[in-house]
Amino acid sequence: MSTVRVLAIASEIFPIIKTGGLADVAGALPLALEPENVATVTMLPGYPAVLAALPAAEPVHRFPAMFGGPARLLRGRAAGLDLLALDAPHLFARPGGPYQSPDGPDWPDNAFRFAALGLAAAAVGGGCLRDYRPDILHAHDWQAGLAPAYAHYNGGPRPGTVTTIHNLAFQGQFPGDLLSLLQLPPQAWSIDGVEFHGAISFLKAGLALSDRITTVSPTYAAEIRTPEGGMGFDGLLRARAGVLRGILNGIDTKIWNPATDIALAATFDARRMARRAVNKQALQARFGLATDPGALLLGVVSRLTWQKGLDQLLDNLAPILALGVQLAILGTGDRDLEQGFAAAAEAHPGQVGCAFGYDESLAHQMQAGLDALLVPSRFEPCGLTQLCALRYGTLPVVARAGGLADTVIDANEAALAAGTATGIQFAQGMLLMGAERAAALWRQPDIWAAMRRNAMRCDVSWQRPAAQYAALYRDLIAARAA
């Protein structure tokens, strides 16, 4: 079986750069391609934390000018993963976040930042490596949405493509008057091209001109092909239905295993489960929590946004807490959540614990220390959190959306008989009997027990979505060769 190619297209990447799960998708999926024969080199923005990771690498090719100034690739391995960065300083050399200023706002040159991104990702699909050409680019959301663009507008012989909707609500759109200045052609601006209600739609373009569109879970992508869902690009995901297939995601298992979690105050597997409670003793001791192990521990793991319905949970707040329950919350997000969930510890000390901001290795603790895990999201691509505590046994209560749907198996009369249930389900706005269902199930220890050891028994690696990816990829390049 020959060997495929993929050049990989993101805007972030761990362990590099992570602003949320992208980043998680984009340094986990190139491992896990590796024994599909599947060889993915990933482009990346030399942001300074890039650049920092790669002190060795060698540059490549040079833009005399790309956007403003002079840009390069440089090429470079780090974390096991083969790596591009344009090393563009007018564009990507600045402090704050990849998309945001430190002060808050997203960067006003957005457009010509991931423009060029894209734009020099067609250049390596169109040849101007003589030692490196893909098979396909692989543009990984918004931020990468213009490399199929250049590469269908350029005319000449061009790899496949393919387009993955990590969410479809971040649609990277900005004024039609840059089109000339993204050095995109007139006939780009069209329905079948990026013009998305009088604007650029960045996603639009990945959409409408990718050879292949994948999404994160079966059930998102049939979601999006609805009004309700779809974000405006209902109709046109509809329309491209043939090309379009929801493949899950799965996590890096090695990173997540809480038999050798370093993270964690005790390490532990199915078989020494009587080991986890020292991680929920830790986790209350963490969140100021009184230390009752007879307490159910709830959890969230999130951003703090309206999407992930964080604002349902405060307003349901009183009646989970009155069902006698912990609650300790890890995120950031909308300033009025965070105050909300601050303002909550302060009026329930020893019940609610907050801990705003990102932190990696906490949310490690909190996956090995959670009783259960709430995802009340209004919509969820995939989720990638559930999947963490299916890893960890800790159950998560999830709204019936997206990938939550397709990777939690809720306990239902039929599943609890069958023995297969690892969470709950609730529909959305039912957050409150979810957590009452929760709080029923907690009071039956062996029931407990027995959903723990299935979570902990569901295979959340990447394995067989990496094999579902090198299988498209592999039509794919057979459709084009016929």
The other form holds:
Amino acid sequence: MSTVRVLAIASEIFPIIKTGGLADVAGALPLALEPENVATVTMLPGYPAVLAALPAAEPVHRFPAMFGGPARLLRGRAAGLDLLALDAPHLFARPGGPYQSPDGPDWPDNAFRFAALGLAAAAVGGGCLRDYRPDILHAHDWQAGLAPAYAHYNGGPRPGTVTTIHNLAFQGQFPGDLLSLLQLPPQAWSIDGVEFHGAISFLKAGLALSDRITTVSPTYAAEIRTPEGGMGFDGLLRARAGVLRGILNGIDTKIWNPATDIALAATFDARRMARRAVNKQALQARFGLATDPGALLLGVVSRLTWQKGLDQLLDNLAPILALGVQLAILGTGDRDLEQGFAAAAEAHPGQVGCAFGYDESLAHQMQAGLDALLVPSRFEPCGLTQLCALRYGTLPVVARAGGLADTVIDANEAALAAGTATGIQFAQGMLLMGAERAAALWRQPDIWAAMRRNAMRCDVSWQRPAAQYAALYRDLIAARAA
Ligand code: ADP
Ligand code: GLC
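Can you return the structure of this protein in the form predicted together with ligand ADP rather than the form predicted alone?
In what comes next, the whole complex appears, and the chain from above leads the way.
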């Protein structure tokens, strides 16, 4: 089987720069694809963190003028990943996150920052590097959406193109009058091109012009073809249903391994579950909660945004706390939600605790010490935290949406009888009912322990998804050769 060369294009990658699950996927999928004989190089914007991770990178190409300044491609390895960084100081040498200035708002030139990424990827796809030419360009989310578009409009031989939707809510919309400044041809301004309701949408570009589209769970692949879940793209996605597929995410089971995790107070596995209690106790202490092993410890590890539905937790706080449970929140995001949870912690010392910010070790400690993880998302393309929870024996209590529906087996009577339940699903908006069911199951320790064993037995690794991506790449190459 010949090696497939994939150039992945992503705006974040774990462990170098991360705001959410996209980084986890971009960092883990290349490693999982190696046994499938797929060699991935990932192109990233040359943010300070990326350049710092590549001190010995070699310049392999120069763009004399890339949207207002010179740029170069640096090739190097970091964290086991083969990387191409787009070093363009006028676009990327800035403090702050990948998309925003340190004080909050999006960078005003984001259209150019991420168009540059797409342009560079299309140039590599077109053969601008002497010793590397990919078979596939794999664009992740809107930030990479112009890569397939430039490859399409450039004419000439090009690699196969795949766009993966991690989140349809982020569409990369910019004013239509940027079209020529973005070096897009006039014909791109059409319903089959980059135009979306009078604006340019980078995501639309990827969805309209890629050979294949994937998203990160089968249920989300179905939801986004409906008016309710399509966020304006359902028509396009229905028209392209023949090339759209849902492939579930996995997690890196080496990084997320309770038997070896150095962040934990005590490592454990399915045969040494008693040690898990040490993590719960440490977590209760960390959040200022009563160190009561018998209290049901519910938690959240999440961006605090509308998507994640955590306002429902605040709205139902009183009846949920009346169940006698404890609550530990790790999150960062909307100020209103942070303030709401901070006020809840103040009003209920010993029962509610919060940590605001982004804390990778604490995320691991929570998965190891919580009894159940609450994920009341309004929509969830895949969701990774419930997969981490399963692996660490924390039972996910999730809204029935997207990848949450695909990865958690609800503790209904049939699943309990069959011994397959791994968590709780509740209908949209019914978080309180989910919490009540969790509290009822907690009062039946044998059932809880059995569900926990089922959870820890789930295959949440990248093995199966990686095989599906590899097959998709090979099918696409074969289809284009035919
Ligand atoms: P999304 O990408 O929509 O935020 P996912 O569940 O796919 O949701 O991925 C979230 C990732 O970010 C997971 O790896 C999770 O552990 C991590 N995460 C979310 N919030 C925090 C936080 N406050 N601190 C540390 N890790 C977090
Ligand atoms: C997005 C989605 C999340 C998904 C992640 C990785 O951030 O919100 O559901 O797990 O991308 O694909």
